[in-house]
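In the block that follows, a single chain appears as structure tokens, in the form predicted alone.
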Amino acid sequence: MSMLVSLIAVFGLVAVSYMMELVGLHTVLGIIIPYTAVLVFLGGFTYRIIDWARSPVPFKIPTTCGQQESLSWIKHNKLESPSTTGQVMARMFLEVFFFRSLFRNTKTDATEGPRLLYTSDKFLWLGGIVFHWTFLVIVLRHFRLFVEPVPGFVHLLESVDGFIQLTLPTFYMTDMVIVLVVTYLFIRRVVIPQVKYISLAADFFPLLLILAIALTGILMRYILKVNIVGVKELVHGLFALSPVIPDNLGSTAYIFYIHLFLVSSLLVYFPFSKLMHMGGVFMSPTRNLPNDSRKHRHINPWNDPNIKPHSYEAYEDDFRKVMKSVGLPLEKDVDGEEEGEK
């Protein structure tokens, strides 16, 4: 059911869009959808990231899964469980660019016996990490729309994603992979009974969005080819804030409004799903906290000061005679308590 809702919610974006291109309204795809989801974006983004940041952190909870330092004949694992800024720095560094928790990630299988078999499950790393670089180029590789001249870097990104010339325009490797590696992570939510157990709408829609957005950005780079240089001026004219609505993209400019538009809805839904984990990684205090509880005591900065704190000696105290009558283990006993209770 969550897979037939995303689904249906991505053809009717898909409509959405090319009716209004049909009708003309091409100044509201063309200009003020994507500006308003960018400024969707930045000011949601903006907003988690600052919730984060405020929210209290009362206690070191670094996950770690390696010898925290302490005595100086144990070696310390300093990636595993870092208690220095420095590497926390380089964990996170791991983490981010190359996924390494995910790397470590097992899958769980029963067997005969009943018995449960612990097994590595590196494709699920393997097309996460794939994904996400992927992604990354062809976002990068945009910018040549945005900027004028073409930054050094996209000529160089492109020189590498487009070696192999097998159609005109240039064919890039990083088009058909995207796509392959969206598509076998959703089979994979679709087909493991565990894994489609827990998916929900939020899971599915932002990989079908994500598909819809590739083919789209395919079939109008090489089947119904848009006029690149019409593409370029809007992008541009958006970027400088001087946004105009060319009228040389041809008879097939509705796929390109149609991938805008998508694009656009990506933006907007962005700051609100699962893909805020792109800035969560970074205020997670279970990644970005060194494991020095045992060199440096852990002061909640969020404590009233006019609380004080209540020991367990004071909560014994105060409910001593209710702890006894039900059978509870009591630190010290009240002689005059227990002979008034007989």
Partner chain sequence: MVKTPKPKELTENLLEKPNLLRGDQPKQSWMETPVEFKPGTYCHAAKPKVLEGLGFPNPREWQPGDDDWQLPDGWEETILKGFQERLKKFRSFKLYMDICVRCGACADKCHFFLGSGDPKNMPVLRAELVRSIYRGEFKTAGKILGSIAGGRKMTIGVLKEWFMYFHQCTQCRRCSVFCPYGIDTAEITMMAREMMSLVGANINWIMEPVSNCNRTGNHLGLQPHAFVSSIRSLCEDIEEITGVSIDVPFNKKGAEILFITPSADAFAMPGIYTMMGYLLLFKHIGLDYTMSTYASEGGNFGSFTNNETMKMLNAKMYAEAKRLGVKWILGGECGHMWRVVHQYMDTMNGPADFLELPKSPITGTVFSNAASTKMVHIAEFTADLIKHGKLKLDPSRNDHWHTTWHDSCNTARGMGLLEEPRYVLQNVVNKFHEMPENTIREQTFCCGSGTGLNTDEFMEVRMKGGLPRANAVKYVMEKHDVNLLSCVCAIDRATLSSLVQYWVPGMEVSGLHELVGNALVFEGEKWPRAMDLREDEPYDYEEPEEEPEAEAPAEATEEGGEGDV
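Residue numbers count along the first chain shown, from 1. Definition used throughout: the rigid core is the maximal C-alpha set that superposes within 1.5 Å between two forms. These figures come from a predicted structure and were not determined experimentally. Compared with the form predicted in complex with the partner chain:
- Superposed on the core, the two forms differ at Gly327: its CA moves 2 Å or more between these two forms.
- With the core held fixed between these two forms, Ser242 has its Cα displaced by under 2 Å.
- Core-superposed comparison between these two forms: the C-alpha position of Asn303 differs by no less than 2 Å.
Could the form predicted in complex with the partner chain be shown next, to go alongside the form predicted alone?
Lone chain follows.
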């Protein structure tokens, strides 16, 4: 059900943009929507981060995955139980760039046991890391279209990515990889029962949307061959804040507009979805705090100073007699047989 909804939604987006292109709403598709999308993305992303940041972190609660810093002769695990800001940054670096926690999953399959089907865990990490890195490379590669002159790192990426020269224009491995890996991540959600059970439309939709973006991109580049000069002109215009709609995109311009519309959709959808994990991962209190809570006091802004314990005095009042009977020292020794006061 949720899968079907997502599929329909993505097809809907494609159809809408195709129709808009047919009726010639090029300014809307090529200028208004992309600008709106970028604004929504930037505004939404910032808003979400600020919104999270507005909620304080009342307690210092890192999940410790290794030996704490304690006695000098006990080896402190600086990465898994960091106690300084530098160590926390190292932990976060591995977390963000190499998905260290997810990688832990691979360990568990090492020991003996009856041989059975497959080990999904390893693939989840691999799928995740390949997907994210590929996505990043593809985004960076697009900088060729964004700015002039083309930044140096783009050339480097292109030459590595286009190492296998299969097609003309140069075939980029990432184009194939992203289709494969997104397909894998999608199939995984459908095939593994416990993952299917927990999956929502919000899980299928972004995968399908990204798949659609990748496919339209591939179509545009290798098969329908939109005129790249025109594309560059349009995108440069957008980035230079002097937008133009070029008329030399060729007969297959529609695929470019669909691609651009889908990317815009992703940008708009991003801040309101789970995709915000991109920003959220940096803010997770179980990961981004040092394990030094006994060394440095953490401040809770809403700590309520009026919460007091049941006082010792009240306690002694309650139990003075029996305390005396076992010889416990008293703050206020009342002589009378009965307790003198309340």
